[in-house]
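Here you get one chain, nothing else, as structure tokens; it is the form predicted alone.
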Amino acid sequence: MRHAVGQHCATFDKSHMPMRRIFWTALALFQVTPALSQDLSEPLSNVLPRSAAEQARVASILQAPAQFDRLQPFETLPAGAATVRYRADRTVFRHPSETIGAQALDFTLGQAMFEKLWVSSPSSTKASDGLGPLFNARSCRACHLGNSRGHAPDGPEDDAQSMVLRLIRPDGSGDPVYGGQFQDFSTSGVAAEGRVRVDWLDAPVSLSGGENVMLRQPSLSVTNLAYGPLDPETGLSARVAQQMIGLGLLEAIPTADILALADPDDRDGDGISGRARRVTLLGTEDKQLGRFGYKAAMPTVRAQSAAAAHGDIGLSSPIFPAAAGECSLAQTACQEAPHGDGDVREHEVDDTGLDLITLYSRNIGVPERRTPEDPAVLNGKRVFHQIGCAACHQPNFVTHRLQDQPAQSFQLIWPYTDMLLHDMGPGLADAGPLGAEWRTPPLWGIGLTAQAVGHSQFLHDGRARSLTEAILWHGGEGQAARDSFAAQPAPDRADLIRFLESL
């Protein structure tokens, strides 16, 4: 593996060897607009300009047509030189990028922060107090087991900790009392908001060749409400934790390269109209491209990490400074409960802690591909392109050249996402103003989900129990590709799934 990575560097880049109310007000400032690159700042400040020769070289690589009879150059290394060796065990998503270098110690410290169990205040363990008072989990790891995907509960006794419930009104705001995220745990002296219930509605779908697939759709409800009824306009939308690999590389994709793929008015008439989400974080004036989260609400790994710490664990940070976490003003016991801000540190997660979590999250390695030269996999790749999947799941990019950040600098990567929002049809729509629009999820590592975490649940709420089910839920801009998949001969459908599992 190291030899292959070294070859990749030598060939492509010789220079790099081996407060609830405040929170939801901030989210309400985010916009979905046709964005021009000159309107948006880059998420990273250490970008070095590409030379004319480098620009031409990148264009020739990215514009090369897909090949289906053989592998394309470096296609087995989805994260470029940062790709890690495949491990056939449950640690497959728990290793640092191959290019981590001198930051290996900080990666380990960041992993410790990521896995830390937070406790309520006051506590003798000052570095770990500040949990809640309302929360969904006590650590980042509790939701992102194995740095992989969360799961939806299969029944009333199943633990839903890696799934949270968004509360969304038509204007995008949260519930007036319960806020934007439903909290089913709390510290002593504060009532948890209630319990989440998921019931499943099944519907059969027929495919060519007589194959039948049973799709399931969640019916969401909340019970044992501690603070009165929800607002009549509040809708419910489930979110399972997302896969953590390769985030720093996605952050390093040039904004202009993503915006070049956007076609919000579908001017080319292909039925695909990806839109860029332009976001402004609370406390700043910079407008940036939304890259992270199911609705592309966060522009950077640091912001996404701070938002998750605030919303899921109830931790304040320099980005989300509310000490009461997700408590609303109506929840007085929560507002008045002890918290971890104070003399020892200004925020429960200070700048140093947030830096470590960010570094860790940026550098979780993407494993090398398995059996990519299998004829069935190559045929599946052909089907993937032929039926239009690549129109949204853009195969490859080249990251920025970054000063003092070699782990993500100038790498040819294969994430299979365009980072844009797409209308996925009424079957996947939620109650917010973005409705059926969802960011195209990266596909790298998708075939290793069961190995990493013991289940194969996909889509934003975990409704799909297989990749086939996930494809069959595509509507809106994905409807044509979904229908073509359903109409393919059974062997070609199977090969497409093999291709996805090889990524």
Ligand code: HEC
Second form
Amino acid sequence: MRHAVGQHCATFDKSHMPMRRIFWTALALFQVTPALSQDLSEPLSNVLPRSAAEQARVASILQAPAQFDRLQPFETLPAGAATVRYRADRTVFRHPSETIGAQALDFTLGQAMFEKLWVSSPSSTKASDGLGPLFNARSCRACHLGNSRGHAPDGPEDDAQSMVLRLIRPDGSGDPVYGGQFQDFSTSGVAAEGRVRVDWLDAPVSLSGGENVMLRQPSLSVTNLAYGPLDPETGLSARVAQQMIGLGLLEAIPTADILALADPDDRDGDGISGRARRVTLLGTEDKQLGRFGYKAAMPTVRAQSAAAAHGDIGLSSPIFPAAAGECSLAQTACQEAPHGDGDVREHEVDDTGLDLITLYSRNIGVPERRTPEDPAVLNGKRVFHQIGCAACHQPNFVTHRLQDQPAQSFQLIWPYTDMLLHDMGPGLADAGPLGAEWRTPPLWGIGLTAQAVGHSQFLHDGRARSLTEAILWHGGEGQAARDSFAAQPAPDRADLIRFLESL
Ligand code: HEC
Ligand code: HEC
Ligand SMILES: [Ca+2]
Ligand SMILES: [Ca+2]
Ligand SMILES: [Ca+2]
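Output block for the form predicted in complex with heme C, input the form predicted alone:
Below is the whole assembly, all chains and molecules, this chain first.
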């Protein structure tokens, strides 16, 4: 076992062990049917319908053609009124939305939950125990460092703290023993599942003008397996932590406006489809649009946060009530280890705790753009639109008008994502049933990655070491845009990168 945590409970009295808990997995709770659908309910219950006049105003803003000789109205404020001032330091993604208002105190409490280091049970600190028994990290912050993205390990020596390994069989289920996620840490008395290993294979690419770029492709494996071999059908999918800014605004985009961009059968013949993912909360008939996570598996910030607590840290919550976290029935020591619920808290993360984490995760500010009117940036924006990047990286939306939620209500936002799944080709594909399909990631804040977290690795598994590499990995529906990028004159390519850096 690697890195046992909570040595003090190594000799706990076995007679107090709780009975085996009900076993749930993250994957079982949300049934997933990828499909275009007209019958999706909104994730938020406090939506105020738009008046006809508002509808018309929104349509005229969103349909206005992009401008390249000057700034468009409000383009410098990616999150509308919620946009935060740019700070030239590592805290750049650590400030509450400008619109946080009366919720500022709750934001601070939520931040404390996000940064809290959980400890194993039993413990004298009753409010912070319940870690694991299997886990990937002891806090949300450990992976979402600086609220920015995680990174892949450089080699065997680098521990994969901010990267998670999903285990997926072709039918979408997890491994029968190891479950849907590989936990490389554990509390004392329980064996960690093993170690993750990433080897990098080089793949050279040449661009117009004689420039050469070396791409690296990950080769994933697991070693030191503590519970026997993986099922022969189990595939591996590595994912680095996602950036945390502006999530409440993405949640407040009207579902209909996202569905209007979907074109699953490519009826307009532009080579771009875009599929809406439909997720069902098990036990209900309620279908919602999947918005969060790399495969758009989760409909709300709250569900995604609860799933993270469950799979990544081993914490139960009202949405994922298993105190043993992700451990499977075959992992008996994990099932039988002591838990942190049922004492002072009903769940290891109770309703109030989950509300605070959700409020924090929804309200992390998106910084204003830095040099949007630089002629090189404007030229880069022209290239971005002309070679088809905006077909998936949809520049703007207007959020719903929301009752009692002023922080996200009726804002013109510039996230550069359509929130849809796209086939990105075999080079980026993983083993699951959605294989090559990934949700278009928002590009806001992407130019601040190095400043926020000290690295500039991109894409779902952190394989790209620069924005240029990230673009060159685009295949499938993104192949044509990628090829145009590679064929652009070098100065235009440089301007496109400057434009991305200004977001
Ligand atoms: C072990 C690393 C790790 C930890 C710890 C972790 N996350 Fe994450 N987070 C990830 C990864 C990886 C993803 C992408 C998941 C996927 O799509 O499979 C993610 C995605 C998210 C997203 C979705 C962002 C988006 O744009 O869709 C939210 C919200 C989130 N995490 C919140 C949290 C919260 C809240 C916690 C603590 C309870 C937490 N995370 C703990 C790694 C982590
Ligand atoms: C067919 C839809 C599509 C098109 C067209 C497209 N992208 Fe993407 N883009 C995606 C998806 C999906 C991903 C995520 C892929 C992954 O993580 O494996 C992505 C990832 C990226 C990333 C990395 C983002 C991150 O958070 O790691 C950048 C940068 C990017 N795209 C820029 C561009 C540029 C510039 C263009 C035009 C040359 C472009 N994209 C065209 C869908 C598209
Ligand atoms: Ca637990
Ligand atoms: Ca597991
Ligand atoms: Ca199309």
